[in-house]
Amino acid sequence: MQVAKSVRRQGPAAAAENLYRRVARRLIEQIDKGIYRAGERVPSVRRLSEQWKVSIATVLEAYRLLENDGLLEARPQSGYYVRERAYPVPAEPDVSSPPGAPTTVNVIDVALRVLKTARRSEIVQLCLTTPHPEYLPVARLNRIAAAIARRDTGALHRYDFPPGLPALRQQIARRMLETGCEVAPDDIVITSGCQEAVTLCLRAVARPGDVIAVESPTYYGTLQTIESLGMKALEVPTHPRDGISLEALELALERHRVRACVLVPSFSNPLGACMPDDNRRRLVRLLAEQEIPLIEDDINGDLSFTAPRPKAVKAFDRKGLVLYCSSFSKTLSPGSRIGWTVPGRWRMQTEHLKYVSTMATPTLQQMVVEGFLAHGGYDRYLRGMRPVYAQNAERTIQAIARFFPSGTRVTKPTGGFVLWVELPPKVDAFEMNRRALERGIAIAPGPLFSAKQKYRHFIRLTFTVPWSERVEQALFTLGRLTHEMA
């Protein structure tokens, strides 16, 4: 915890000799515990004098000491306030070093158990990557849905067979120009979310027993899909800012018979990494040389903190080997489950698999999203949300810097809404998750993001809920737990 420079400099013996220094130290402890937060007024000189049974002169001297050290600021005719403090930003985790051999995946049971517990309504959600309803254009979507229901009474009760609603596919084709991709509406297959898009694409290009290269750590939903299809995952070292190591991937392709890759090049989950354009070009060339398909999960691509959004890897694809997947679940409406894929040369297989799997994506939801896109509200909505998520990320990183032990590391994403936190080695993520839940806080333990359940002292935190005193207190509690366990 932080201690003012002047107080710390004196040492315990000297501090004991000066009553005002003891008062200052006690107030610092209350500030660090979150009793008084940045921008809040501390008790008046007279009130603190009465509370702590010390003279007004002693309190005044303590406040002046803390003002000199930059912890308090005096406002004329108002009193003393806690000053905003800049804490050293934690370092980023190192490049990951997963096992070098393909492995059978075993994460479904653990993931489902964690997620079921985390869904309780009273929990402070620092676990799920679902935007808070306050961040979604709910009222606008509801109005569009009501208008469609009045105008087209059969919309709720009919199929729009694969590839999906033509008007929606046209709007998505226009949206994809923002990613650098020129695709026709007929190239697009509508799915029930991005997860189904990735699953259909994996089924189209690979079979049980095949080896699938993934980032490490990677999204547990991808690992669950690989596990459910009877395939093996090959975890590849990944940089916390630039994404998968192309040198490590090239070496993996030489050593193993990789059937396909599943990657999240833009704001990956859980790292938040964003691959530079030059790396995207190199990735496409590397895989094209061996005719290896790439399933690109771009679900977070629109969540860049700044405009423009990153180009898709698909934009550099000239051979139809990139199967692009995305959805509106992280931006417009998680519950609508509107996703899509541009599966390149596997379009016919993907359409067929969609038909035999779930027949069709609900028509009304497709019409609602199409209506929202058609009236030009999507870009305006994104412009409003980008600074919100950027600020949430900065506040969460600052809270980690304030409350967690020295040596804690955290990623610095430029988009999305996840942070990957490396804790001291003695901290067990599953045990921390258990203790956090007892205190009403949900986190995601690091082993969920590895086929081998590595990353035992890592956790993933999200910033999808509005910043509040309750969220800040939850982060303070997690920091205190980390101190205890470390």
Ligand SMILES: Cc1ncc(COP(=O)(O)O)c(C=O)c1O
Given for the second form:
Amino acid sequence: MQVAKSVRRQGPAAAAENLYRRVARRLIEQIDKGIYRAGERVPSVRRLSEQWKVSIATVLEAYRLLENDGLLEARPQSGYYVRERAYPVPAEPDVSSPPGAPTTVNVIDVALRVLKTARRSEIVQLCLTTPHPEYLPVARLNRIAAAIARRDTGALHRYDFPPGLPALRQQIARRMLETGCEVAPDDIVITSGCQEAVTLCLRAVARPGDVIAVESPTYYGTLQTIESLGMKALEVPTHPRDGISLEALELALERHRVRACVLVPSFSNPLGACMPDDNRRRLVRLLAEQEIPLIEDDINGDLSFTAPRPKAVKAFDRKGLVLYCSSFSKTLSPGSRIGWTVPGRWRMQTEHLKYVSTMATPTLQQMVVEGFLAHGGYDRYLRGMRPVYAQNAERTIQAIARFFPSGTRVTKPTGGFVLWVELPPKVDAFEMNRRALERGIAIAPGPLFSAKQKYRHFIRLTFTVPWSERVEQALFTLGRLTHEMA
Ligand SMILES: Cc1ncc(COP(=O)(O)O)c(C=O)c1O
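Okay, that one was the form predicted alone. Can I see the form predicted in complex with this ligand too?
Time for the whole complex; same chain goes first.
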């Protein structure tokens, strides 16, 4: 909450606060909530004194205080107005500095606990990276599903063994031209979501005990996979806009025997970072020198705020060392669980692992996604969504600037739908999560995104739900909680 300087100076000694200060504070809250916006008139002194049952002198004193603090301006013969306030855009967090040694991972328990409570339906959802149903082409997909089920009554019931439905693999091969990759349908293995794709690829290239280099902070699903496979994570310093630091990665490769890397080069989670093309080229060269495989998680690559989408790192790979993974969970339908991998050199191993782990990906879902891709809805759909997410990002960053204490930092992504927020150091993200849930708001605490639960004063906020007063109010409440805890 943007509290006027002289009001804020009073600190938590609310009981001792003068009545006029309390009036001023309440008015600030109403302005922050948007009840009175910049340029609008606040109630007359007489009206407010009647409404709030305080004396005219008290209201006058409160208005003068707010005028001195630059929140209100008095216009002769007209009354008091809310001033235009320029909220400085918060700075970005610094490049991360995780511990330099490989470590066992310990996030499954805490991640499951947080995510279970975050899923309650009545909650304001600023935690999950699942697009709101309004943002998905649900009606169109349902129509396609109904038509297929009518036409092909066996579609729901038969196996479609790995590598998956040929027609879907052909559509995906065509879509991958947008990423700069020319791959054949036979290079592709269909999976149950991107999570399975990454898991299969990790199992194909590494064994328990092996060291896997990841961005820091990184997606907890990747950490959970590393944990469940008994591997170790090496968290590498990462820039909030450009992604993993190649200098730090090079140093890490000199010091440790890294078996593989798992990175999200386009709109990473939780940073939203997007690696510049030049870095992608250098990354491929660096890893190729030591023949280290890269598992590229490109799940958010299509969600750039402006077209064209970034090239995949795989587009620079000449040695088959990049195992590309993605899915339609963030664009079409998370519940359909349709993902894929282009595993390069590990094509046969991955296909075999897919077969022994889940046998097949459901046929009907594969046919529905194939139908959607084939009939030309996907590009139009992306064109429609790009400005929506861009605007949601902008509004959320502005709300953070207005409602959170100065010193709060936030990333400025150019795609995806996550923001990484650095709160004042005293704020504990788990406690913040507890208090936010009590108030019906779900957030993701920072420690979920680190193998050893670093980032205790960070949170991740998502903007996958349509902007509304309820969302704005939730951000106001989070800002107020941060003020209290800082
Ligand atoms: C970076 C990243 N990879 C993978 C996944 C999991 O994707 P899927 O639902 O397709 O398995 C997510 C989901 O949030 C994600 O953010």
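Positions refer to the first chain, counted from 1. Keep in mind that this is a model prediction, so the values were computed, not measured. In this text, rigid core is short for the largest set of C-alphas that superpose within 1.5 Å between two forms.
- Relative to the superposed core, Ala74 shifts its CA atom by 2 Å or more between the two forms.
- The two forms, fitted on the rigid core, differ between the two forms by 2 Å or more at the CA of Leu48.
- Taking the rigid core as fixed, one finds a CA shift for Ala24 of 2 Å or more between the two forms.
- Superposing the rigid core and comparing between the two forms gives a CA shift of 4.9 Å at Arg37.
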